[in-house]
Amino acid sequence: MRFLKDSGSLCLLEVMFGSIWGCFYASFLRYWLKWFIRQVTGRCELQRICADCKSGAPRTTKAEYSLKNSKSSVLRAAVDVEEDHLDQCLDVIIREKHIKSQKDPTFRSNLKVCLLQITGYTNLFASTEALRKENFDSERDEHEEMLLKLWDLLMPDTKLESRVTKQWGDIGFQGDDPKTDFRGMGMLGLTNLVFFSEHYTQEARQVLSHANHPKLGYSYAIVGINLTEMAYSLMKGGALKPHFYNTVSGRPQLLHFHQLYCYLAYHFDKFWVEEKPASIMEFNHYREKFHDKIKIQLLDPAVSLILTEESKKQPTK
């Protein structure tokens, strides 16, 4: 028992000083140590940021960390400058940092696209909670018209008997109407089982034949909305960052995060089908053990989560 108490005082005391050596760094030693290098090499921080680091996450992260931790309220106010007004910002960090476009010719167009995922980023997420929260109406022609060519696409031999049917639990819905099962990621939800469908339909056809197996199977389209769901509480808490600024090389849209629901949903698939699972009762542990192979996926500086031929080849990491 005073084992346990000692190790507990001890974590206890790693992340205190751990915090504090955080703050003492952002606050005073980060300052200095910018200041310093700056006299070495003649370039700020956000120039040797441009210029030495990779493009894409390895760059625009550290950008945004620049721009976020700052003195500089004009550079704190950058990460969310509307695009009509960013070549305007883009001039006054030039100036505010004294900067000679001549000596660095290559640093306004790199900050640029920094500055167009960043706030790209913070854009699509409001255009996927937009669409999140529009609910799914069965009154509106536009609804009703992606719902039925949602089962088109999976199953074009079959023809639905009528609107409200229990034919829906062929394609994994819970319930005569699937208007019900939207009610959590609203349209978004609806959407994303339909992109994947579309675009890629022989995949979407060959998961759905797997969540119909009678031993391994699950609900489709339930599980496809579980996904939608998991993509956006990524998306919500940053994790999505390095795979947007690593495939998108200015503001991603709403076709990429659809992009994204492609590839968790053919990889859950694949991974289902490995795992074996006892039976669907299993499902959140599994959910849970795919959602942490996605979080150290995107870990990495170079992750890139589109569904290409090569992807499909891989086994999720």
Second form
Amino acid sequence: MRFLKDSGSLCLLEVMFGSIWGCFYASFLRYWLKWFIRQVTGRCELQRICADCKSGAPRTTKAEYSLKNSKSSVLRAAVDVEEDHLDQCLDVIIREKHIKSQKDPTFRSNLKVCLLQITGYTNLFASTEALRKENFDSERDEHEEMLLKLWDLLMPDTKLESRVTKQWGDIGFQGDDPKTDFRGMGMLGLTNLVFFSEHYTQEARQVLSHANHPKLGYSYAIVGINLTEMAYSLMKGGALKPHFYNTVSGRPQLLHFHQLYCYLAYHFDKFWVEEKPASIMEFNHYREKFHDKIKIQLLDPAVSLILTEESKKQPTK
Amino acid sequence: MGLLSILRKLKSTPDQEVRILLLGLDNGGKTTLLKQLASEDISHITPTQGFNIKSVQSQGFKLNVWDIGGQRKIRPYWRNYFENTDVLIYVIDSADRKRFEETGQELAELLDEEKLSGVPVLVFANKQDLLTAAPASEIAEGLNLHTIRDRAWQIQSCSALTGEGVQDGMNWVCKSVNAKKK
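Switch from the form predicted alone, shown above, to the form predicted in complex with the partner chain and output its structure.
The next block holds the full complex; its first chain is the one shown before.
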């Protein structure tokens, strides 16, 4: 008992020491350490990151941290710079940090990629948010056309009898009219579903066939919209940064977000089939399990959640 | 008395637990209601596959609220959650007049369930923020609520989106639990 008490207070001490050290490091030591290394190597922190770290998440994540914690307001503002002012911003950084371009010729282009990725992520989130806020509207032809396209891509051999029909249940919508199912995910949900069916048609149909399994099945479209929510939340919290930094060497676009959704849709199905849940009522439990699995993958600096050729080649049932 | 024993004493008188079942057709607003009760963000709700559960503290009760998906395909699973239910909350989309008949049938079937016999029922006439919403009185009449004799019942108009009317409904829930336990 006494030992437990001691180890408890030891733990507390460690935590206290840890946080004091953290404060000390961030506010004081980091600055002097950087200054010291700069004097020895002749290069500033950003130069060292751009030269020594592997391109992608390892480099861009460190550059982002360095910029955000800089003492210089110019550097701190760089993470929010607009594309039109990017070159100007790079000039200012180079001047501010007294970097000689002849001595470090790759610095500018390397940092430019980092900045495109950092600001691109923020912009991509704004685009997904805008699409999410766009409600499905039956009065708009392009929305209706997209919905019908989803049906044709998934069910090429079956004709939809009417716009409002029980048939929608065959691809996993809840009722006779899918429009209410988009709810909080709006057009982002529908666009993801259509993108997966259009660009990975075989995979999408394979997933649909699993979803329609009498015992192990689930509602394809509803689960798809749920996975859009997962992708959206990961995006919002910044968890997808390493993935996009590794897979897009510039500004990520909506298309890259849709591709990430495809990865989730394909791999959630695989996970579900492997886990063999007792019934669809277990969905939220397995969703959380899958969510945790993805979050762990995203902690790896080399993460890349891309549907690979290998999975494309798998035979379809 | 040390801090620890005070804490222990507090712990030994826990809130009375109440099991609440939240049912209704899909797109009625059950999950929005659940999140509203738990004071959570309601801006990106997706259709419920399976169920959600949350515990909320209210008036000395610990309300364990079970929100079960409403799509036709999973309605057969509803009965798995009937046991030990203290209060049934039935949520209706007051603006979806086309499905009043369907929702009435589902409610009638629930009220016939043996495992739910005598369980107080609160009907939320939800989505009153919409202009096309039917008033609670009209819904009560359509559902023949006045013919219910075997249990306490109440209809409450509300908007899960704005939160209006939700607390009034929950007050009735707590009151009816108190009445039942006495």
